[in-house]
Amino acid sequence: MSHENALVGVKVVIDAGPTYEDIDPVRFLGNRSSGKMGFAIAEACVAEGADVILIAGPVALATPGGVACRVDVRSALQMRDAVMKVIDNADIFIATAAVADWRVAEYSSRKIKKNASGAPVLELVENPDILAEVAARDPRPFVVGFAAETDHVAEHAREKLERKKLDMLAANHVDENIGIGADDNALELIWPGGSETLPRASKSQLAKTLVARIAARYHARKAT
């Protein structure tokens, strides 16, 4: 199989970007994910011939050409619902989204006002773990996770790979100069029994290399 059509006939579901967990009509819990890496991966998958469904959190990015379907969501619960609606037909699931770990237990339909009693206390509840839920399905797609870490990147990534029983995990170190929100990145790829470092490059170039590695391991698993 040539590199140019490594994913022809393969259905790929990708989630990308942040989720926003609303507190009241004007405030939310969120993170700094721009969605750039996930959108670059979607573009690279299309270039390899894949049929791509892109599920995007609130980002300011144009849909890559050739993407079969884009679904826009805001919250983690909405992203989970969107993923589960299409995952049955997926061959590969690439979870690049920075899904919020928590949401407020009770959304306020009115703006929470400042008052003399001080800051409000927010009760948080855990959001569903979309990646772990997909990985636990039987049968399941080839599952690729992402991890953004500030320290001990390889150790945390290997633990996440094994705990969630993933087929591959792409981990990156984040600071103010690389990773979230930046135009370039570097990745530590980890899979059961192996690893590879992808050095710093533009997210577009990095996505092409990553998708080639995903395609190779996906086809290797299918051949066993």
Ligand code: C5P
Contents of the next structure:
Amino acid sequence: MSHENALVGVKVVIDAGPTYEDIDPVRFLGNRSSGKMGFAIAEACVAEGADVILIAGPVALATPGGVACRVDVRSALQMRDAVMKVIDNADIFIATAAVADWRVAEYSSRKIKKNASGAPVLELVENPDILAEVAARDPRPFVVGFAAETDHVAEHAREKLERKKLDMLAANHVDENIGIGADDNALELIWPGGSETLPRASKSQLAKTLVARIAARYHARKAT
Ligand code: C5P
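Return one more block: the form predicted in complex with cytidine-5'-monophosphate, after the form predicted alone shown previously.
And the full complex, kicking off with our chain again.
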């Protein structure tokens, strides 16, 4: 298959960026994800001819040209709803979003006041795992997850691939200069029965290589 048409006619749903979990009208729980990796992957999928739906958390990024549809969301629950609305028609789902693991149990519609009795205690509840939920569907799209790890990258990634029943997982080592929020990244690609290291490169270069690998494995699985 020649480059730049590996995903013609293939419907790809990508989630990207952080989620913000509101505490009250002025405060939220968030994370350092910039959305750059997910947006670069969307661009690389478009370059391969895919029909791309991009579901974005709060990011300051322009929509890559050629993306068929962008849906902006804020919280994990909104991201889940947006993904589930379009997932039935998807051939490939790429979960790059840094979905908040927890949200506050009870949102306060009024700003929480500082008072003499000290700091408030926030009760947190777990957010749904969007990736695992998509992977558990039958039929399901080809499912690609991401994992940001600070240590034992390969072992944690393999465990995650198996536990969430993914077709492929891209793991990155997070430190201050690489990975979350940075312009460069390096990835350990893992799938059932194999792995490949994609060495440090710009997120846009890395996205092209990653999408080529996803396309190859997607077509290989379809052929079996
Ligand atoms: O388990 P962990 O959060 O490290 O897994 C990361 C992968 O799972 C990413 O692909 C992320 O987009 C996805 N995820 C999700 N919903 C969550 C948490 C993580 O889709 N609530």
